[in-house]
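Here you get one chain, nothing else, as structure tokens; it is the form predicted on its own.
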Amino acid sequence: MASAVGVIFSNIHDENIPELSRHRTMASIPFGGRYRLIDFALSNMVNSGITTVGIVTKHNYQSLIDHLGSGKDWDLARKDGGIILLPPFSDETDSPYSNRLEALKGITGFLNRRKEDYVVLSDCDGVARVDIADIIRYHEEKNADITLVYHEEEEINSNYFLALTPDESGRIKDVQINPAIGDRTNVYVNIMVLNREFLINIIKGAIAHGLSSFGRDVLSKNVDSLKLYGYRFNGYYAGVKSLQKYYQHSMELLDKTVRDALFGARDIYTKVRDSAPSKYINGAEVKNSLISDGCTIEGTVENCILFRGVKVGKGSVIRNSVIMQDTVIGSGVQLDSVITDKNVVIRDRRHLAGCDAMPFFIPKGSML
């Protein structure tokens, strides 16, 4: 594979899930029992041979730093390259960026110092196993200026998205921002490949002309002058666009077909914790659930995802719920369609319920 450097935006979509990003970045939102959202973008790059990844931060990134550590869990603890945390401002200003173009301007020094041929830009709002090396090969075959990865979707639940219209050769003829949705739509999944020097020139030109939107001012307005190509991704893709979508895609993990699509062929790496195995006390009953290490279960758990260190008391019945790390559920509790953030305490005999369209959310550190 041609040499490439990765750039991951950790905060770009924080407004999608304010409930879960209030104390953390979008990148460090927990998902699937033991992962964070950044694990998927980072693992896709590592599995494709990328050994240098810049992480663009903005705020609330302490949990992200704790999760990434030295990068050894992704084989990125390296003297040259590895994981490089990039600040939210450039050398010219102390103010954090307000849009993607300003964020890119802030990392031009990082891009200038690199020697790789290509840059892979990725956000953290999608869960998928993507072959980045294949996208780069496609980019080279088409001699493209920019290659955008898209996925065909029926329903869009987002305040901002790009819809792509490729022709038979794959060249993009139209880029629409938030169009009215009819049938299935080719939605850009916030992964792109472009030449490193080409990207630097785009950033310089955009800033010089006072442009503010990468999607509108760089992509949509230049479909005729730039060779934009679309790479169609046909695998499982979960766009985390809202709390309801987060809940829906979490529940999809209980389907073995979805788990195989995400975790079957290539590993998704995450921070390794040496926790004790989960303990099932006499009388515990668990059905169709993902249970992480370190849990203690005395009650009934059905169609749930339990993160590390969760405790479920005697006589409690937990259904269709996502229970995050170190949550303590007392005795005689009934939960249905509930999402708890970390370190929640639910005292004895509480009854809480939401529904598929609106799960009941309990913030981090709450006691009910």
The other form holds:
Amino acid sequence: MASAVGVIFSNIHDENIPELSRHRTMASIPFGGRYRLIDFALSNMVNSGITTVGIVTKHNYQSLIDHLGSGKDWDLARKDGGIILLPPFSDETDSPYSNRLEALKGITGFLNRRKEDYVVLSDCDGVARVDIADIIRYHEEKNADITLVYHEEEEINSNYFLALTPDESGRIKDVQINPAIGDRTNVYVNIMVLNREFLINIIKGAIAHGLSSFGRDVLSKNVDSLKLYGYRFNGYYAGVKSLQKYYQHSMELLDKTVRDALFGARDIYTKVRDSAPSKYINGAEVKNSLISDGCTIEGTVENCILFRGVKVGKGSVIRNSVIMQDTVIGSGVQLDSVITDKNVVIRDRRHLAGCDAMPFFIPKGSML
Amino acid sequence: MQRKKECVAMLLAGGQGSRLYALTNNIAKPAVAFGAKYRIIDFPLSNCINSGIDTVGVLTQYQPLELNEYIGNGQPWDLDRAFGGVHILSPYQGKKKSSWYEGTANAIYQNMQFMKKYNPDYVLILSGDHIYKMDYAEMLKAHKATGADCTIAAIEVPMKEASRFGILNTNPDGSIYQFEEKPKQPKSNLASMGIYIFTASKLFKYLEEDEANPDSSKDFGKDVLPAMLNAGEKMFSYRFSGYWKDVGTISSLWESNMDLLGEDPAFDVGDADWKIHSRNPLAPPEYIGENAKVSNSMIALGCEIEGTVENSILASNVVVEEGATVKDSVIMAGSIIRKGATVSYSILDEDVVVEDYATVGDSKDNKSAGIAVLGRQITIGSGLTVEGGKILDKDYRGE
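Right, the form predicted on its own is done, so what does the form predicted in complex with its partner chain look like?
Below is the entire complex, every chain and molecule, led by the chain shown above.
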């Protein structure tokens, strides 16, 4: 039997990328040609033997529901458990939750009904292949109250983050909120493991005391009284903290070591669309690019990520760009450092360019 | 009230496919890979669901393991249903006797109980050997309009090939007055596509009679259809004019794969109005490398291409290393073409490894050359040559 239940927060961090989360949750932001950010968190859980995952939603979650369907693509269409959507629930006020503690309060019913010993909480702002079963083993071995997963970062572009200071045993001695950045900082990557009943008690206590911040009021203030442990994740981790970071991490997928780290084991699941394989027409020139299925390419594509169903017309030259699902690019178009959201149409002979630090973003459904 | 289905499809998937040689050593012909991500059986199954037929019996006999696993509960084709859906029908042991399927008609006869469970008005008989897109609902409409007892889908074939087919000789209204199985001197070039719609009660009656006839070879084309015609039953042809290809030989399988290529392909698998459903590989998008050259090709998810790929079909997770060339070929899932190797005018089955600087196949332009075929999971040692037209199903590592 699975020893843990998963909980994924789909909306927390929406404000990281307002451009891409305008019509959708952070969880359903497309990434890597055929995935959504939630696919990584979900696949990590499924690959660790978790068979029940609650998905906490707040708003704009139509695209997420459409993506998840019955959960069968993650092998999570189950009689007991599977994917369980947890929309906002409020018995006292009419407004949905405004912080993680309130969000957790809204799902105590779900947590109470489960039988698993542990809960894995994960956000959708990171792209990584994490062995959650190993984190749970570590959590058990340390007899921890809470195990926080961290990744060593050198540069941080985030307006809110937690820096952890573990001692040699892994016990966390300090949790700092947005500290000045040193050379190396152990940044919490928004994945934690707790005992389920312990979490329920924390939620009760926090609500009773009117607490509002999990990071500040539960973690930072209680490093001495709680057994907080840090699990160091050494693999590839991409924090999606801004549009610029999104672009940078997308481009990192063109590096074989990054691809191998994420996809080498071929165990990241996503929604299946039954697209035909991509077609490369005579005259197509494709270099250093990731191409998803259902594409038809007649032009030049260099250093790009093409999502499903993209068309690139004759004589067009697309460089350093992320082109999302069903974008249609006419002929004689030139694009450099552009991100197109889904269903964009770019007419013949348009020239558009952004730059490394500031990719040019074209919103969903635009016609240029 | 008894629940029913208006039309139940029975798909004959027992074919051994012996003319596909190494490609069907371990799998039934309908399970053979096609078009970078499909298997042959995806086409009739997709046609069924796209035509609104949601109850399909798949009759298997030869090497059914992989086919059974592939079909599973039918979910990829939306054929996982509480009432109906796709069912694998293997030969079984009865109370009185147990028997393998003896012929196409006997195979359907043995599954009479399955069909009757759905109390159908019509039964659609299909085979798992062809690549085509067809709206069976239109054919059923024609069957009802003519009031036929049996409607046979038919296509015009070149006259010189007509003697390979079951030929329908028809009146101007489309009714059939004669049925000739592989005639030496064909009178027409209207060939049966092996797709039949029967009014269910007639089918059941003639299957019973055929089964009772000790002289029958228990085949639709040879026995059941002629018997119906002789008895004066109403039989009509249903003309089909789209793409339809038997992929039962190495060269027709190769040709049909090539028909997917180009700007305006002979056969379009990307048609959004008639989706071909299949089980999907679990793989990231394909990566086309810095020095890769890819032209006029179809490439599936998970491939890593650093070399040259020209006029070819590459299924999921194929690797073409730097300096390697794949030309005029069909490469099935998971095969690896190592540095400097050349593969031309060949079909490679799944998980084949062609080591460094090995050469497989001859140029397509060399008229005497045939298609080279490498069976599943075999390795061709580095620097070795497999000549055009060779069929290998064991490793070749030199002396």
